[in-house]
Amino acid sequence: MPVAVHWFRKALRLHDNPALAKAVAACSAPNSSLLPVYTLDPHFVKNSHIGTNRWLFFLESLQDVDRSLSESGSKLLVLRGEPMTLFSTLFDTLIANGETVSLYFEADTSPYARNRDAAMLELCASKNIAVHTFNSHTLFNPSDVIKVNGGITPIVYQSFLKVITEKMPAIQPATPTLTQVPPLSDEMKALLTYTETFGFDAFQVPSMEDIGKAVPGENLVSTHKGGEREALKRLEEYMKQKDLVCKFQKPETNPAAFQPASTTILSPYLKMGSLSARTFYHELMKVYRASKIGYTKPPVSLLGQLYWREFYYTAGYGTPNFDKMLGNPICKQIPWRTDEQSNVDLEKWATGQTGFPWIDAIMIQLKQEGWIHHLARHSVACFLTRGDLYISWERGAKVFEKLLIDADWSLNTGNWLWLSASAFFHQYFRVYGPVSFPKKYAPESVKYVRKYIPALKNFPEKYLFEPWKCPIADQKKAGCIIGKDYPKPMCDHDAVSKVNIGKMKVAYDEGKVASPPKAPKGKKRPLDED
């Protein structure tokens, strides 16, 4: 009997699923069984950088797959394990019953999950199974732009535009949305019964605490809940907005906008998979064919910010040790601060205790609700790195990928290599103030300090960026002592920003860096600064 197992992995949803829908009509014979599968695997389950917001959003994530797999009769089966393990066991005992066995999944691009891949090619062609992978992450195939470039990875934006619009075929519609699934037969689950012997039921997607991850406090208020339908909800209430999504210009949103915010706040679906870009994309499309007052365009539009999330797939699938500075061929090798008191500014800066509002309500938010808008990760990133601290871009990265629920290798390490002005961007002098940018933003500014950061809820206004400057009196009045209830700056901004950017015009006048290939020249990426 034919037996079609689908791997799901980060295509978590049933609408344009390639590789699910394969896996469906491979089912089309009489006596033949359609088996979802996911597997918990221990790199990630046992990894310290994810959070308890980003833990939570994936299973909802995962939830909601069961539930569409339930209504038609069928049910995800919930490994925990080494995936290689895991599958050479179930693959045994489904030939061990006479059955014939193909494994259907989306691609992954990420370094982990190539090796992991690999793996799984070889095992499977030690046990004569068929497999069929399919690329539905991102609108294109990042080895094929690569491939059409003449090999080279485009690191330059607009060169990157270029060989998407000029190169690469259209994109394709996206599949169908499958609303009826094969179920799951009694006999098959009576051949997976050996799962019970695992100590746990393998036809229920785990908890928080059954994976051993903390049940969210108080302190977690996240409001993005996870799941294929929340996604689609979201992206369909956000497009019946024609008017913004044809004027959304990516700089020129409000880092301190919230209920609503700025943006569309999509990306932690398209990370987990729970959104199609290409729905997204062609969702978008059906909008700007119909407006009938134009529609931006990339880098700022909303298609550009579909379209920056690929450039970056596409460098760190082709770029060497993309997520580290040694051995990275596109990062400039800079300095950074390694010594003792580096940690304990790290750490001030991660759990929002700089002294710098501004930055402080950006982590705290951060902390608490596992998403914060593009032109905040770019205040405290640049805070972190070049602007303040000057700690290395890869430690707050790490920060990042634990913290926030969009957290993706690709688009986290690009971002930070950009902000960091390690590579893509390298305008080094211009540098977020902590307390200058905030203020472009006022009133929605003040308010967001205030929200997230209580004990400044009744400062002065015109001391609430920097309130080491208010009179102790006003400090009282205000039920908020500056070294007391609320810490001093960690560092003289004005100051050190100077000394900060003395040290990179060395290490780039020192050329510590490979040499890039080669691209042609484009339009550099807007950033907002002082």
The other form holds:
Amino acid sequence: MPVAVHWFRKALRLHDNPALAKAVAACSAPNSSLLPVYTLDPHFVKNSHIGTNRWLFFLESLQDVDRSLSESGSKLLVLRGEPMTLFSTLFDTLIANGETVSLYFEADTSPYARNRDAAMLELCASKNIAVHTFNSHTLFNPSDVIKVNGGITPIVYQSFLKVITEKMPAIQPATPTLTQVPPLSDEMKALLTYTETFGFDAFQVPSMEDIGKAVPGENLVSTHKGGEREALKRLEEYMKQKDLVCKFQKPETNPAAFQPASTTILSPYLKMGSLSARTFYHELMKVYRASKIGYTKPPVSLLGQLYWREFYYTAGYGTPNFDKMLGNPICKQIPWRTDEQSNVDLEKWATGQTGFPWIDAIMIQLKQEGWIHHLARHSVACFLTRGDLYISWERGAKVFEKLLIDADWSLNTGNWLWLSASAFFHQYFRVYGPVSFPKKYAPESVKYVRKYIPALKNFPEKYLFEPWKCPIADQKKAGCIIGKDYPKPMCDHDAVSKVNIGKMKVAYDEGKVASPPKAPKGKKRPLDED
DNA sequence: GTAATGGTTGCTAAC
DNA sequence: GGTTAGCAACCATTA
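Switch over from the form predicted on its own to the form predicted together with the DNA, please.
Everything in the complex follows now, all chains and molecules, and the chain you saw is the first one.
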């Protein structure tokens, strides 16, 4: 009897999920079964690069999928272990029971996933299992974009925009939402109850404790809730604000705004696939089309934000060693600090102990809530790298990867490359000031710093972003002594940023000398054949 | 080959 | 308060 196995990885949703829809459609024959599977890979579970909030958000997303499946009498099978081993066992069990197995999943372009999925295709081929994959995580398939661009990966946004608007086919309508999926029979449940084999109930979405993760204190648990329901609710709520949607300009939004934030906070849902980028796109188009006041355009518009995601996905796909400096052909080679003190400085930055309230408030919000505004990311990334500490963007990216609930390999890497002036952006002499920048966003930035750094709650506004300049009498009055209740600044920004600009210039000049001769015209940055 | 142009989001002082 | 030049001057693309 036919069994269509749907492998959930991203795309933790029932709306616009082509792979799941096809798997469901394949179950129309009598006695056929849909088996929804998720594999908790030790590559992700055991590594420390996923923080508590990211785990919580993920498990909530998984629970929401299981809840939706359960409403139709189905159930998510959550297997824990190395995917190839698990699927091998699963397939053997099904085949031994006389089933004809087929596998459905959404394609994933990140390096680890590409290797994993290639191995999976081999495994399936060896067992005569038909595999069906679908591109639905992004609006455009990165390899298609590169192909229509003559094998060249666009590394300038405007070039990318030209390619997708002029050379790519129109974005297809979303796949209809699955309101009903085939129920899972008791026989199938009994067959796949691995409790004895693995020591856990695989038909139960695990808790934090189950996967060996501690739940932290209340103040460190993100207020952002995961799941498809929450994603669609947020999308709907945001799209109701038609003026805001049509007038959206990213650089004009306020990084210090909270309750509500000045942007959509849909990124964590897009990352998990709790929200389909295509659904977002079509809902946005509806608002644009109905608008009488016109609407903003990429790169600053809301559509422009969706396209940035596409841009970085494509760059990440087409660039070797994208997440590293060494061996990355588009990355400026910069001798970032690696001395002992840089470890101490990195830690101060990561834990919000720099002595610059704006920087520290951002890093504290990041740790507590798992999300910070894009321009806040700019501020702290510039501070860590070319602005102040001269520490590698790779080390900063790892901290973000752990703490951000929307941590997405392509986007996180791309933005760090940008901010450190290693790729995409090269005006390294434009440095964000840890004091001057937040002043532009008063009074929200004042409230923001007071919220995330309670020690500065009563500190005079005049000195809030540079508290070391505050007269000691006023420090006493505010109940916050700098150097005791809140750290002294870890560096002199004005002096050190000037020195760093000089170092960047040297690194850029040396890069020019060291760079190999340019490839013939039209053959630049060709994509390696798969 | 060279010059001009534009690049989502800097800061400061001067008008 | 809003706009502009200077800062010292980047890159990728296009004319």
